[in-house]
Structure formats: C-alpha cells, structure tokens
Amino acid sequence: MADMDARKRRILQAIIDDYIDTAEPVGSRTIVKKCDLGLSPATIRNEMADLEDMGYLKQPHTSAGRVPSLSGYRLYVDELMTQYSLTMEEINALRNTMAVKIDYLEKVIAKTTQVLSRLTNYTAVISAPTLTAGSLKQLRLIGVDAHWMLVVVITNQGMVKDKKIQFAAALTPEKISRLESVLNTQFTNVDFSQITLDSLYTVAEQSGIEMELMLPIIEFMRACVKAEAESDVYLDGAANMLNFPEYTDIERVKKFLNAVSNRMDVMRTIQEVQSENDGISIRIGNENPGSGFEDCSIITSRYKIGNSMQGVIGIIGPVRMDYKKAVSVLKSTTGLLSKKMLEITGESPGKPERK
C-alpha cells in the first residue's frame, strides 16, 4: 500500500466502479472515456499493470481488461468508495414502511426485510431482537374446545406468540374469562423472571383458580422471552441472486440456495460478521470461510431498542456488489428500524455504553 499513489487509487476506484456497474472486464480506453483523468490509454495501461502486480487487479484473459481481486475490493470498501445518496423514491419507500400502523415487532421486521431486499436487489436478512428480559403487556385466552385453549402472549417489547395448550380439566367460557382476567391483573408489567411458584400459589389461593390451569400458561409466557432462545430470522430475496451473471453457474446457485435454506445458520453467520464492531461490517468472498457464502459479500449492521434488545440486519450479495449503495441503504434502514421499534415498545432510547 505504500506504493499506492493518488493516481493509482483513482484508477483502481474507477475500474471497480465500472466493473460493479457492467460486470465486464475494464480496459484502459473505458477509463479514458468515463473518467476525466487527463491520461493517455498507454499510461493507464501501465498503471493497471502495476495494480495487477500489486494484487489489486487480475486479468481473466490475456486480451481482456482487468477485474478487481478480493484485495482490490477490500481496499475499495475500506478507503476508496464514495458515499451514495439515496434517491427520494428509496427514502420514501423506507419511510412509508415505518409509517404503516404496525403494532408488533415481527410484522415490522418482516416488512422491512422485504423492502430492504427490493431496494438493494440482494438477499436481506434481519434477526428479531434478542431479549434479556421481558414482561407481559396483554394475555389473551381463547377456548378451542372443552380441553384445548389458544394462549396469545403480547410482551411489552411488542413480541406476539401463541400456542395451543391442552388441559385435563374441562374448560368453560366463564372459567377461561376468569383465568384471563386474573393473570392479566396479577402479572401485567411483571418481569417474567420474577414470577415464582410461591407467587403462583398465592394467586391461586386468592382467586380460587387451580394451579393446573395457570402453570402451563406461565411456563409458555417465560419461554417466549427466554434469554438463551435463538432469535427468529426473517429472510427475503434469495431468488435475486439468480439475476446476476455470476450465478449462471448451476453449482454456485445450488451452493448459495443451500446456504440460505437454514435460517439459523444464516443468522449465526451475520451475527459473526457483525461481532467485529458496532457499526457497519463488511466481509468479502473468502473472508466468509465455512459459511457457504465464500462466493458472496455480506454487509451487516446492528439495530438497538434501548439497552435491553438488539438485532442484526444483513445484506448478502455477489462479491461484485454495489457496496456504496448497499451501505447507504443499510445505514438508513438501521436508523429508521431502531426508531420504529422504540415507538412500538415504548422503550427509552438508552444511554450510550461507555468505551
């Protein structure tokens, strides 16, 4: 990098920008036509040869132009790429998504994943926020038949979970209504970790409701926000990769589709990428070993809800990704999603963590 003067850096930047746009090897005459560098094709060819010797470019065929190497892409995203300004259409698409009256986190995340994929034309992945604690906002109990009940739990963080539970004792509408009223009265805004057997026995004695009815419901409520449980993963746009010339190879397509088929593995991959820092993280090609995404680039960011919840947003695309646009869209999405989550949960923004 010590020999990388300003002229070489400008030429490398121009080559990568053009290759990202066209997917065609870039020749010296292309750079002369598209970039006002005041250099002759012969001078640019010499500089391109130097950049190839330095490992930043490669030549797929003897008579062809150059394409970026993985080292070239890394230098580009770290130091050379310019900032992309979102269009009004792109800004409005994101804002309109967040402006929709949605009360539950899952719906917001699912919608955001779709819009992020559409704006970038890549595969978008968002993990639901991981909870370190949780409390009840509302409990709904719905009788299915004499022995089955649908339990719907809405937490203060906006999570909505439901489960059908079977009971040995016969259920009547009056008993279900009474049980719902008592549990909502006693446990709304109470941290689930603070609901003990002793507190349940006390409620059972005071209300006259059997422990056999309350215990399975309380256990389900706790399971909804169990800290060690893995987050849900929302993924959209896997088919977008088929639109890129890099993925005309059927084996490469199979490898990618197999990698995204297990959403838990995808989540672990984007969380590992994001663990590198709190801002934007980018891994390129073989910087993703053993994940199935060695032929892809992954860009991630972390959204936060106060100090109690956080999740990861990721974009997966070809190595020839439009990095500057993807980074800009991801930054805007992260900020708007965090703000929307705060509106839903009622959490305070939280104080910055000390370094």
Second form
2 protein chains.
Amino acid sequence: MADMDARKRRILQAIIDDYIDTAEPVGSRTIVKKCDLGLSPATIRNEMADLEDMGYLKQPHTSAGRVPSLSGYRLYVDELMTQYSLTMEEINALRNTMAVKIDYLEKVIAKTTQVLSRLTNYTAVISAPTLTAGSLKQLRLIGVDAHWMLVVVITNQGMVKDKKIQFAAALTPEKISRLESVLNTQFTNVDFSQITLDSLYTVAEQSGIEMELMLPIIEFMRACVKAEAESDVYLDGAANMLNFPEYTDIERVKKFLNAVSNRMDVMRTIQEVQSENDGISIRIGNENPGSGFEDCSIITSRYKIGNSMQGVIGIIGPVRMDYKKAVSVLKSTTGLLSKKMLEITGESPGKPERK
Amino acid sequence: MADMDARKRRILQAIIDDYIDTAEPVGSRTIVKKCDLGLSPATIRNEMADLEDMGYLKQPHTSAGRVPSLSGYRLYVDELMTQYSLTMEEINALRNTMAVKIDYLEKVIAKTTQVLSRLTNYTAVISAPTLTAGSLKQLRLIGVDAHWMLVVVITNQGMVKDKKIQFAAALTPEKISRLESVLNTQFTNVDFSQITLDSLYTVAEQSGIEMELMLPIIEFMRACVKAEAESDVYLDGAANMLNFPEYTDIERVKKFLNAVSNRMDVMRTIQEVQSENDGISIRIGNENPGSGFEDCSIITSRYKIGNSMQGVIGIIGPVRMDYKKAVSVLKSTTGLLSKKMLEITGESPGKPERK
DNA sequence: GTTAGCACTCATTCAAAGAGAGTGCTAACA
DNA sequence: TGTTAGCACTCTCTTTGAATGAGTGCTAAC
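How about the form predicted in complex with the DNA, since we already have the form predicted on its own?
So here's everything in the complex, that chain up top.
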C-alpha cells in the first residue's frame, strides 16, 4: 500500500479545505484547479484512491467526489491545518466587547459567549470560573429570622458566594456571632480541601458548638470549590447550527437542541474534553462521549484567573467546521477573557470603576 | 350575511378541535362523522362557506378543507373552548415535582419549567419572582479589600440579593460600619419606591457621608425591586417545537430559536402579555408584539408569593395549540408554584429543612 | 332549509427520462 | 516507473407528465 508522501498530504489538505468551504464532495478536477501541482485529474484520482485506501477519505457513492473521514479530519487538525489570522474587524469586535466596563462576572461571560458565537458562526459555550484551590478569607453569618441564616463566603480570590440556610433550632444573635467567630478563627486561610470531618469534630468539641449548626455551613463552603451548578454554563448561538447544510435534517436539529438544552450535560462534556490537555483541544465527531454531540466537533480551551480559578471556553460546530479559524478565535478570546476576569475579580491593579 | 347561530358555533368548534388534533385542513365529511348533528356534508359545506365569509375560517386553496383563521382561534379561546381535566398521571407528575425538598428558589423554578414543558409538549417559560413592593429589612456591608465592598440586601420578604461594588476611594472598616449603621437606621422598613434622590441628599448632609459612597448602594437596592436581569428567565422545551408539523420549515425554526435565545426579549414579551390581566391571558399569533413569536401563541399567568412578590409563568406553542389543555396545566402549575414558593421563602409556617 | 349529484380544482405521488458530475480502468507516453 | 488521455460506466438530481384522491361549489330536486 502506498505511503504518505508530501504530495498526498498536500492533496488531502486541499480536499479538506475545499470541503470545509463548500460542504460538497470534492472531485479531482476541483483539486487540479485549486492547487496547481502541474498534475492532471487522472493523477489526482489515483492519489485520491490511495488516500481512500488509507482511510482518510470516503466516497458517499461511486461517481461522487471524496469527503474527509473522521481520521482525515484528525490528521488535518493535527498536522495539515494552516494558521488563520483574525481580520481587523474580528479583532476589533473582540476588543470592543472586552473594553466595555462591566462589573458583574456573569455579564462578561455572557457577553463573551455572544461575541464568540457571532465571530465564528458556531455555538459558543463558556463555563463560569470555579475555584481550583481556594481558602476562606472571610465568613459572614447574618440572621434573617429565627430559623434562617444567610451564609456569605468570601474566598482568598475575592469571589463571593452566599446561601440562605434554614435551621431546625431557633437562632439567637449571640449564637450566630459566636459561630461566626469560631469558624473564622478556625478556617480562615485554610485550603478548603484540607477541611476534614475529623477536624470539624475537634472544633465542635473544643468550642461546644453543635455539629447541626456547623455542618451545613461547612458543606456550603466546600460546594463553593466544586464545579457545580448547571446555571453556570453560558451558551449562545445554538441557532447558528441551522445555517449549515448538514442540519437541514430535522431529526439532527432536534438531537442537537436536546443535547444543548441540558446544561449539566454540556458542562460535563466540555469539562471532559478539556481535562487531558491544557492548551487547545479538539474532539471530532464520535470522539465526543455519547452525549448528543456525536456529529459535532468541539474545540475547547481553558481560561485562568490568577492561578487558582479557571473555567472552560468552547466552540461547538459541525464536524465540517472551519478548524483553523475556530482555533484562532478561541485562542484570542481565551486570552482576553483571562485578562478581563483578572481586572474584575480585582486581583490585579484594576482601575476603580463606578456606577 | 348570515349570522352566528348555535349550529355554526358548534361546527366551528368541531373544526378547530379537529384541526388542533390533526394539523390537516378539515373537510365537511370529517365534521359529519365527528359530531352527529344529523346533517349531510353538503349542509356543512354551506355553513363552512358562511363561516369563511365571516372570517373565522380560511381555505389554503380551493379544494382543500378549512383551517381556522386567527379570529377563529380568538373566538374559540374566548367562547367555544371546553374544559380539559388533567389526568391522574399529569396531576401526579406535578405534585411529585413540587413535593421534592429543594431549598433554592432557582432550582424550584428550573424544575417547574421542565415539568411544565414536558406535560404540555410546548415551550415553558417562567420568570423569577420580583418584588412588587418591598422594603429593606437589613443591609449588610462587608469589606472585601481596600476598594471592594460586598453589599447584601435582605428584604422584608426574606429575599436576599448581593453585589460586589468597587469604590475609587479607599475603604476603612470604620467608614464601612458607619455607612452601614446610617443606611440601616435611615432606610429600614421604608418602601423602596419611597426613596428619592432628595431624601438621599438630606441623609448625606446630616450624616456627613459622601454621596459617592451611598449612591451605588442605593442604586443596587432599587435594582432589587425592578424586574431586570436576563438570567432570571427560565426556559425549557424549545426543542419540543420541532415535533409539530408547522416547524418542518427550517426558516421558521431558526426564527423561533433566535427569538427564544434572547432572554431579555422573552422576558419582555411575557411581561407585556401579562400586564393587562391578572388571570390567564392568551395571545394568538400576531397578537404578540413583533419579537419573533408571530407564529406562536403564548399563554401566561401570574404567580404570587405572599402579596409583594410575583412572577410570570407561560407556555409558548404553535398557533395550532391545544389551548384547553395548556390553560388547564398552566392553572394547576401556577397554583402549586405559588404555594411552594411561599414555603421556601419562609413566609408561611414552613417546616424546617436540613442539608 | 336540506340534500344528492356532478363537474372542477388543486396538491401529492410516482415512474420514467435526461443531464451532469465524477470515477475506474486501460493503454499510450516520457 | 510515474503520468496522462480517453472512454465506458455509475449514480444522483431534476424535470416532466400522468394518475390519484380529497374536497369543494353549484344546481336541481326533495
């Protein structure tokens, strides 16, 4: 069987590039016209037959052109793909989004998701940042009424989360303030992951505070660290998929929409995709675990805030996706988002904001 | 021109019922078979011609059956429609959802939205409750660092909202605690809507606290009252629309998805629909203001928590929608949601919850 | 006022035919 | 040995035309 020389690679690349562009099976004549290697259609045909034997191309039916196979795409993104440079408009669109003064983390993410989907014409997903390693900076307990208490956790990153918790036993202001001071002295600047059930019992014993009071609060503190909450996935541009010829099939659309509407699943999928690799990662077609995205490709990347918070940012598109552009846009966006986030969480020397 | 006697009404009703069921133009024979009025097809045909003249029916083309016009639907929902009784399964599905112990308001809403869309097979929308008339119960200011402060507002309803605000001037613990006590004494138990810019200036003068410090906090307090925040609309079951034959047209699907993906617009639309009426309200087709739902019908209803919070709950479906079922499900859901919410916000004698 | 009968209309379905794109193979050429 | 021209063949897609069938409107009779 023929092996993979430079010419074959060049031809394969041209075929995939063209197919990504047109969504139509690519014939030998097209290739001759596009990249002039000084070869005739017949030669190209021979090469294409070889490439098909090797598993990189497929023929929808005899007498149609060739279409990339999944391993074809894989080779393409791994070795063949060229770089795409953002146009000035694209760069500006990104910059402008990021330049807007917003003080809510969520708004930045929502906006970024929007721009990302608009720039690429694919579906964009961003997961809100979660703590990777965090410690308690301050804990505040606020009595709402006799049975309800508001717990406010401020992490070392300045991230704030709160929860209203109900207790069976009646709460008195004294009890609450004592609880607050005990927990603060015990757990301030301790990494969340270090807090064990044992240490809790010790604290309970020494301070005489009931476990029933402490437990829900500690549990909440830990929940702040874990990646959780389906509401923390932002998704935009699902409707974009309908613009692609592969989504004229209503059943496919339905499948995609269902997959996308379950935010928990989306979250899990992009986290999984991301987990192996720290740079950009690309999953093609059925490389995506069976959660409804089998005819999509997913490109993801990790953004970081300082060194203890991170989230995932991703692009979901059809398998026949403009990988080079998507990768490029994703890279820029990731960078800008990280930077913007730093400003907002106030860790960097951010300028004061008002209103 | 003929007028609207009981027989015509009966026939119109039968036609619309059948059309809602089958999505096919209804012929005279079908009507004869369905409701036995002891009339022949020919007679029905005459009546149908009359109904068409009156504008209640339309013919897609000569030699097809009849289809309801928008005014036909209007008459139907206003006067003709019979009642639908929920089946035991449906009632149980609802009850079970509501019976689950959940302590987060958002989770209840999210879950309810899901069940509502599943029961009806339409798209369900619920807006998170907003205060209609609220006052401050307690204000807490927590310094995060020199320039950031966490503002926590607890309303008379026990609703808690918070925001992190950045200030140009450096904050000292003394400054913060003074600000907290001044604002608390001044604004506790005062209806939010009563707070004017004038009263603020007076307070600033008397207490010597800078407006720059107070203003963002007060602004946030007011924002708690206003219906705002796009993230506060919960939507589920958009993919359901694809099951209806009117949505085999890809363009229509695209339009619908776009409309649905802009949560702000959805919010506005259901609020608008609701604003006139306190019971159930139905908007048919182009009765919906031009925000992409022109070929949908929207049924909405208001749910209340106590007497100072409320939200909207709605069903979006094709114009050819099973109105009687939708209305019935919506009514039950509204009632149950109101009740559950009361338990959660802790206003009623709710039992203690743990974990 | 109701009904039977009949001619007419129009969407839908199906098969057949034709066009076009592209291949695989063979034989000739450098 | 690699490349190319030529040709028969395959398969999809589009067009066309005819048959089908549901349903109407109108007229005349009951």
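Definition used throughout: the rigid core is the maximal C-alpha set that superposes within 1.5 Å between two forms. Positions refer to the first chain, counted from 1. As the structure is a prediction and not an experimental result, all values here were calculated from the model.
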property: Cα displacement of residue 260 between these two forms reaching 2 Å, rigid core superposed; result: no
property: Core-aligned C-alpha movement of residue 140 between these two forms, 2 Å or more; result: yes
property: Shift of residue 115 between these two forms at or above 2 Å (CA, core fit); result: no
property: Between these two forms, how far the Cα of residue 150 shifts once the core is aligned, in Å; result: 10.8
